[in-house]
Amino acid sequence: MFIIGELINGMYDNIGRAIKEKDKKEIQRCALEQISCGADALDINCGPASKQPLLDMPWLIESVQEVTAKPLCLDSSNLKVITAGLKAAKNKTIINSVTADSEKLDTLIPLANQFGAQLIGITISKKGIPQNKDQRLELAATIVSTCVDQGFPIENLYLDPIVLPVNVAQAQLKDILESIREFKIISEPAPKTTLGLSNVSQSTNARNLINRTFLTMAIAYGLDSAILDPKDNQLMDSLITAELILNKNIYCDSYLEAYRKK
């Protein structure tokens, strides 16, 4: 499981007045410290804090390569920023994301080729979010068949079925799993598979329950990457013992420990 640490976001407080007030130690801790915890990527994302993301976005991508070498995953709605991100990046990185519609994806594909970035794609387009699989297989298909057209390599893009919350699409979560399965037909070689965890407890009372249980069966359906907070013990533990379980790693009594060492 490719694990994409999702915490350096504008969106929480201590982010948010880090970017504010300029505190790079306070954005390193945070990075490192998803890193010890078993991030294999780094999610950046200004969020509404800050008032000028295109100075911001690159700050945030120069105080975390200080520290790190890992991969980093440009999440911005913004060509701007992401451009700005992606000139300023010099670890790896991933583009955070294209919808389906034929504007957004003749910008950004390119923008990945030329950059040597990865590409998150996510199943939406202007009509809105999808309602069944079919509608989900559909957007992905398009989204591979453009970068085909493109160029751009299928092994270096992701597809994120979008997960809704369950307490008010509870009737789609299947499909949503079902689709990550699916996705894997599309082309081969396959692309590969990511969502964004958090989404699917918001506004619930059993956010971390939730969280893990969700993340358990979509590793079943075949997931291959989620952006989720790292620092989730539970969280981690479910993933390590579903992929265990799953016989992609070799038990003994202290497999936790061993996973986390590697």
The other form holds:
There are 2 protein chains.
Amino acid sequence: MFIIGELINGMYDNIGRAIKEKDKKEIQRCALEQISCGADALDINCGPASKQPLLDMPWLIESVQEVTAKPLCLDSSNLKVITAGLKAAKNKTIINSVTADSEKLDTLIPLANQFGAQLIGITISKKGIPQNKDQRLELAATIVSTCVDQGFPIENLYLDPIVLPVNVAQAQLKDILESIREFKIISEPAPKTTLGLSNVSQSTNARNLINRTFLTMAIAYGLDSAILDPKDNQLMDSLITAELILNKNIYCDSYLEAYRKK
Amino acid sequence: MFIIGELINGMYDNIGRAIKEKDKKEIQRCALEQISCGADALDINCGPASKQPLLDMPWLIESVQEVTAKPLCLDSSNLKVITAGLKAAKNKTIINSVTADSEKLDTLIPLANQFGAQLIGITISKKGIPQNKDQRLELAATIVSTCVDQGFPIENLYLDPIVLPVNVAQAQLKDILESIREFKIISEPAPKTTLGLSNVSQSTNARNLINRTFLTMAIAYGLDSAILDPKDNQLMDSLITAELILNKNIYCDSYLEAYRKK
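Could you switch over to the form predicted together with a further copy of the same chain, since the one displayed so far is the form predicted on its own?
After this comes the whole thing, all chains and molecules, with the earlier chain placed first.
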């Protein structure tokens, strides 16, 4: 499981303040803390309140790169912000994200190719959020076929089925889980799958429980990666144990500690 | 999810002692406590130390029946003990279990038919424990086809893929999960699936975590029932949340409490 830490996001108070005050130490502390908890990559998002994302994104990246060589997941729907981030990045990058709209695909895939970046394709389009797994699969196939046409390596593509909150789209969650399995058989080699986990529990009273239960089920369905809070210890326990059950880590009596020491 | 409480088992100290001293109150307390935690049925097992299981099984059943009308799952590999239990039972019964061996099937299926009992078929045979999902499927198909031949209603059959401990058969757990899905497509109507959950964590240091993670994954694979400890609150939280995600309970902010009040 490729874990992308979600905590460097301007929507969180500490990061919003750090961006505003250019408090590099706070950003670096947050980066290192997530890595020590198991993050393989770090999402970088200026947040909705950023007044100057074209400056903030490179600043965040430069701050983080000073303390880690882990991949960075550039999280913005603004092409200029993504481009500014790619230019600033020395670490490996993942563009988060491209939708299934042709004008987006035709811009972001060449950009990913140019910078050697990986790419998260989300199964959403201008028509809105898909209402079932067939629509998700259709959008996923559009993303994959456009990548193939443009010579983008499918091994570098992550498909995200768009996780919706259980309290507004409960009936869709099973389809979302099944999409994870279906996405893997779109092409050979298979695209990877990822998702923004915390969406599933938005505005609920049992966020951590819902997050870890959904993640465990998604891992059962073959999920390759997730954007999540690696500081949530119980979530990480669930993730490590789910991977143990799928024989991806070797069992020992202290398998939780062994994984964390890795 | 049809929850079969596992705690009335002579291998537990309190039940072993209660059987020995014919302490009916302790058995009844254990029955009611499991039901208050969410058990839909109760497993009844005299345990390996029982010297007179032909007397102990009916006594356990009579004790439990005084306080509940819930179905009872008669757990023994001894045909005479099962028969004694069926004779004593007024509540609905489930025979736990029959293997895929013809001499067992040819005895226990007619017995289940005679008493109107449900039946748990475990995918094991004299040849031993299956080593992969193809062998499990073959044994499951043998059980289903024998039931069909003998006019046993498939809706009353639970197939159990045999859960093995993660510390001895880690590489098999994924196959066991996939067997749950495969068993459902053996026939129309589909057989139900169940499993003895706590086997998965035997002799590990993180029993509860491994149990609830495996159960959550099994629910993702379509599991219909499990034999488990309903007093494990975190396990029940995981179960309730997994069913919520699959849209089997309706979301409300206090969905955990709502389920438990049901």
